[in-house]
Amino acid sequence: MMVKRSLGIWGIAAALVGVFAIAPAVATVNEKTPSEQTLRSLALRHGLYLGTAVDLSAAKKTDEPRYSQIIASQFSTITAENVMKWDALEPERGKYTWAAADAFMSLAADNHQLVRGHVLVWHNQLPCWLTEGVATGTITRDELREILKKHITTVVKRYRGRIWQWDVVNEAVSDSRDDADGVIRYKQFWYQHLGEEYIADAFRWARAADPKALLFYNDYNIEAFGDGSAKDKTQFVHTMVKNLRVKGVPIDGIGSQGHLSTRYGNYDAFQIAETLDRFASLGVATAITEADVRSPITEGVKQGLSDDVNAMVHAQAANYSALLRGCLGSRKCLSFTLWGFDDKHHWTTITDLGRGRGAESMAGIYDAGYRPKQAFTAMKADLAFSGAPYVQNRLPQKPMP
């Protein structure tokens, strides 16, 4: 018989939500076959929290209940897709609009789910008053630093004791495709105006506001190490975090986003596990934070030709499986989060990625009609048929003082 965590785990989780060193609950017999169980219950066998980003507007739709039903049944942790970003929280300077973020937190509480807070410092989705003020010089460098400190402190304190993991700094470095020479550098708005010191500041301010939350650095294209050269983004992030922790900066985790495309070939589960282990050797936890696998929308796919569709479906499932097995194989990978689970509401569908020539989409593990795809089944099988000695209980991460 397969086993699942007893329902009492949610009482334990609620009691420890301010500590987040969540111990495994006593397992009870689950008479359902693995295929009948949820991603949520199968993942908790390993102490792994399986999550998704949530489109709050979709979750509120009463005429489309399946979206909310799937969130509640399949996932043990959720991330706000947009409602905790700065432009949503403070559209006017000094005037916070908490309603949507609070509603998201209530959704998590109703579903007995842990929360990944996303995101405190990012160069995108900033309010216009901030970017325009900096551009015109009406906001000075010193004032900008104080604005950032106030924002981090205000948001983290509001949800203190209720957020398990915070993405404190997001995408602070370049990708090899960003510059002609391919060299990895610090980049974008915050670095340009505050220098690299803002990263250490952000983590220290977040720790002061909530001593118990796990604080993550989050980035994309860090699923595997390269050659260790100046063009190796994963090595750059590894070195950056190592140096910051040596200085006492309270970084508790590294989030590997996991945005993949079948256009670029398949990832290797061993490669991903080894990468996560190398990050974990720094003394931090890890997580897959924004997993999705998009595919080119070819004419054959549009026409529903079986050769094209089947190839895409199999390639997508293989990539999701590699990400999940890589996380399972690294003991300090605490959570695995999808960046949306269905094709209808997926960000790759509703942005330019899903439109026009060279479009890529169909990235969810459910299709637009909420029918599970092969990727869903592959993930369930990975969770069901993984176990000791190669997969063991998680090693909890304690916040760095």
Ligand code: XIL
The other form holds:
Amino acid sequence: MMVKRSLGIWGIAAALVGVFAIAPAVATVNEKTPSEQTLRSLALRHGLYLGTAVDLSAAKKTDEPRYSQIIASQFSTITAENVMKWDALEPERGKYTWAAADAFMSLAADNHQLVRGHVLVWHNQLPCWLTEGVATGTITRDELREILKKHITTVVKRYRGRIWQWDVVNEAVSDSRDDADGVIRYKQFWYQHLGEEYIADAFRWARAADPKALLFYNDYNIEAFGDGSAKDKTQFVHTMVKNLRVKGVPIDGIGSQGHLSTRYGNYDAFQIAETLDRFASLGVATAITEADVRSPITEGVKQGLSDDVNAMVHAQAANYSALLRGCLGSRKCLSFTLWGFDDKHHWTTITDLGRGRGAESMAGIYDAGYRPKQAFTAMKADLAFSGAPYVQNRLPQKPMP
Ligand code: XIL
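Rather than the form predicted alone that you just supplied, could I have the structure of the form predicted together with the ligand?
Starting with the chain above, the whole complex follows.
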């Protein structure tokens, strides 16, 4: 006889009792077979929150119910894909447009989901009044710092107590491909105009506005350590976070975006787990925050030839698995978020990330008609067929005061 140990209840309880609670370890036996269960319930066996970025305009479409149904059923944490970015929140200086972000927060509450707030400080999707003001010199350095402080304070206070993890600073560091010498440096708008101190400031301002949210630094291409040299971005971020913590800057987590392509060799699960563990040894939690795995769209794929299609979907599944197993293998990895789940709405469907190397995509774990792919099944198997001693319940993170 099957014993029902209602894992679902723990998940809901964790969400209701306190949004920051981590589901306790439960030896689960469920009436449903693993393949009948959701990503959400299988992940909570490990205390892991499984999430996705949400395209709010797609979620609002009444003629496309599958999009919202999948969000509600499969995921226990969500991130706003765009509606919490600065250009969406303050398109005109001093005039905040909260409607979409508020609607997103309600969606999460209705679905009993935890929220990853995304994003407070980033060089992209800034409002024009800000970038133009800085470019023309009408906004001075001192004023820019005050503007950033006000932005962080206003946004974080509005959702205080309702955000589990905030991406406070996003992509502040260059990539080995950005400069001819391959050396990693601070980069972009905020660094150029405020110097590197803006990073510590941003975390301090965010903490002052919400004492309980977990404050994250988030970046891409930090899934694995390289040679530890000045060209190793993962090492750079590790050192940066270490130094911030030593200075008492309230940083609670490192988010590894996890944008992969089957075009590259990418990483194995052990490298990813080891990297997350090395981050965790600094005293921070970790998360996979924007997982997706795109593929080159070859002529064969376009024509639906099984040689090409099968190779693609299995390579994709293997990469999703590596990310997920890596997270499962590191007990401080608290959440695993996909940056979109279906090919129809996926951001890489409309963004060429190939740096001139031709179209890539089909990055979702569902196809454009919401049919689950190999990657979906592989992820469920990873969650179902794992446990002690190597996969254990998540270790909670306390916000640094
Ligand atoms: C992307 C969104 O998915 C797109 O819809 C938007 O046009 C551009 O931004 N890293 C991040 C995310 O931190 O905010 C980005 O999201 C993807 C890369």
